[in-house]
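Let's start with one chain on its own, the form predicted on its own, as structure tokens.
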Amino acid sequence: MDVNKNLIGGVWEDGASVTENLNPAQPDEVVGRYARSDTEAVKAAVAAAAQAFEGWANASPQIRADLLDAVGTRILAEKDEIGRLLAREEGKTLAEAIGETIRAGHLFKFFAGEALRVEGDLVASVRAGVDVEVTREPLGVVGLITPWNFPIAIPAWKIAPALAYGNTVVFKPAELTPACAHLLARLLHECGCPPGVFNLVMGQGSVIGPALTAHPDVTAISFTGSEGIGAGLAMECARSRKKLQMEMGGKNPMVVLDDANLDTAVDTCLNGAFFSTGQRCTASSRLIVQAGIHDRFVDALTQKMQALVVGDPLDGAVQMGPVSSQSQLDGNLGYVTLAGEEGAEVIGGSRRDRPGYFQDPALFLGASNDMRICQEEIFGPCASVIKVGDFDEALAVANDTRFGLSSGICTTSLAHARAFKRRSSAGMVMVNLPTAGVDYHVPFGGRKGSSFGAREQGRYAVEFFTSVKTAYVNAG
């Protein structure tokens, strides 16, 4: 099996070693072999990006728009093939994988348009004869670090705006899912991306991440991943005065009020908690249910949860695939054990007796919000059910977390929906919709421990990927 190489300065380069990408549904199946880089590869990639920056930053925005549009077109045309690759390397069901691939294509096409819409202002000065111009300019070399759970969509929503606004890129994907990252690099290369404008460096985060964040020629870092790694990045970027954008997780609440439509509430929570095997930072991991509907809701959700078809993600009948790795599975099962130790009633959650990293979805009933299972991000198909008395208690419990990414409420009351939208301490709020599942053309991000820096996606992406320049001109 050939080794898939790094892309540095427009050339496919070997790494210091090679790693095998394994299928989490069939761990004895090698999806591909990929370069594993050392710090020298990072230095070479940053040098190539720095050299290419001036030409790319000063190129016609039409050139940038055409490149991104071409990549988006290729992704959409090859969505079935790419989706199959994504399902094999990450474990999403084929339908979810193709849906994520389509989203990536739409992201590239959206930012193709944004490349032509970088706006500024002409402002009257308080001084006679002086004009004031406010413009946006690219930052320079941007390092992009992405996680394994959305191996094509998250890279797309970082790469596309970075390039659209005239930056050059060094991209470090998760070591667990290099296949989609390498495919994106190949598409950019084949669609005519100039050498050095986009560079791919694959390998261990513990090696590449520090080398990238410490490099003096990298002006900004956009990171999606864990809280712990994010804290270290923040310290390093503060020392080197790099611009930083981070998305780091959530412990997202879904409130179900007595007046909710039961079917809507159950379907919404089933999707939010268990689809994509619960491996979404926006997953509904805390189900906060008012007492009057609690028992009916739990019975109905339990039935639907236990009926989910768990298995090979390439099987069209399967609704939930494996978790991503043995270490993730071990962590999930540890939380299932912890739930019982903390006094919750555990329904489901067992490991499937078959090859692959399969786990039954789990509900933790009778939970209280101070339990670790309700405060720590599990990142698997596990959801805690917390019973509350009224709306005010539900809102207080929903906000009682160090995270603040996404929140939701199921209700037929306009008053409760309006109050929840205003008072929820989350960056994104859903009404009668799952906490997971967002549009590509609007801002994405949270508050508190979930996010740091400017928002991602949509027109708000310009805030991170550009800097503002104010110019004064004496017209006299």
Second form
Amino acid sequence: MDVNKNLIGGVWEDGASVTENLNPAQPDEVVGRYARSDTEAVKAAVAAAAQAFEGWANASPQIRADLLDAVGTRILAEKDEIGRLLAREEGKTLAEAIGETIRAGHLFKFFAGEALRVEGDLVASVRAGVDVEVTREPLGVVGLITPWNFPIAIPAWKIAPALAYGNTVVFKPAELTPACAHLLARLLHECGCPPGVFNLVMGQGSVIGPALTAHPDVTAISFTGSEGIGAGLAMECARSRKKLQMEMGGKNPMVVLDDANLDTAVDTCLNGAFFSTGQRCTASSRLIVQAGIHDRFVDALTQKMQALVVGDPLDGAVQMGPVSSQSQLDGNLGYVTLAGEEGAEVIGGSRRDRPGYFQDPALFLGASNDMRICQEEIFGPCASVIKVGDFDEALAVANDTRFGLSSGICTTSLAHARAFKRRSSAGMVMVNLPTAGVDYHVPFGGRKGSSFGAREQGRYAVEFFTSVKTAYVNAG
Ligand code: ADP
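Given the form predicted on its own above, produce the structure of the same protein in the form predicted together with ligand ADP.
Below, the chain from earlier opens the complete complex, with every other chain and molecule after it.
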């Protein structure tokens, strides 16, 4: 099997060693072999990106738009094969994987348009005869660091705006999912991306990440990953004065009020908690349910959860694929044990007796919000159910978390929906919709421990990927 290489300065380069990408549904199946780099590759990639910057920053926006549009077209045209690759390396179902691929294609096309819409302001000066211009300029070399759970969409929503606004890129994908990252590099290369404008360096986060974050020629870092890694990375970026954007965990609440439509609530929670095997930072992991609907809701959700078809993601009948890795599975099973120890009633959650990292979806009933299972991000198919008395208590419990990415409410009351939308401490709020599953053309991001820096996606992406310049011009 050929080794898929790094892309540095427009050339495919070997890494220091090779790593195998394994299918979590069948861990003896090798999806591909990929370069595993050392810090020399980071230095070479940053040097190539720095050299390419002037040319790319000053290129016609039409060139940038055409490149991104062409990549988007290729992704959409090849969505079935790409989706299959994604499902094999990450483990989400084929339908979810194709959906994610389509979203990546749309992201490239959206930012192709945005490349042509970089605007500024002409402002009257307080001094006669002077004009003030406020314009946006690219940052320089940006480092993009991504996790494994959306191996094509998250890279797309960082790479496309970075390039659209004239930056050059060094991209470091997650170790678990190099295949989609390499595929994106190949498409960019084949669509005519100039050498050095986009560089791919694959390898271990603990080696590549710090080298990229500390490099003096990298101007900005956009990171999506865990809280712990984000905390260290933020310190390094502060030390080396880099612009930083981070998206990290969530412990997203979904409130179900007595006045909710029961079917809507059950389907919303089933989707939010268990689809994509719960491996979404926007997953609904705390179901906060009012006492009057609680028992009916739990019965109906339990039935639907237990009926979910768990299995090989490439099987069209399957609704939930495997957990992404052995270590992730071990972590999930640890939380199932903890749920019992903390006094919750555990339904499901066992490891499946078959090859692959399969686990039954789990509900933790009778949970209280101060339990660790309700405060720590599990990142698996596990949701706690917390019973509350009224709307005010539901809102207080929903906001009682150090995270603040997404939140939701199921209700037929306009007053409750409005109050929740206004008073939720999350960056994204859903009414009668799952906490996970967002559009590609509007801002994505959270508050508190979930996010740091400017928002990603939509028009708001310009805030992170450009720097503002204020120019004063005396025409006399
Ligand atoms: P996840 O487990 O969700 O992928 P991580 O925070 O472990 O979350 O990883 C997110 C990304 O950060 C991955 O690409 C990983 O390789 C990278 N990474 C890991 N350690 C570091 C580090 N010390 N500095 C920068 N990036 C890192």
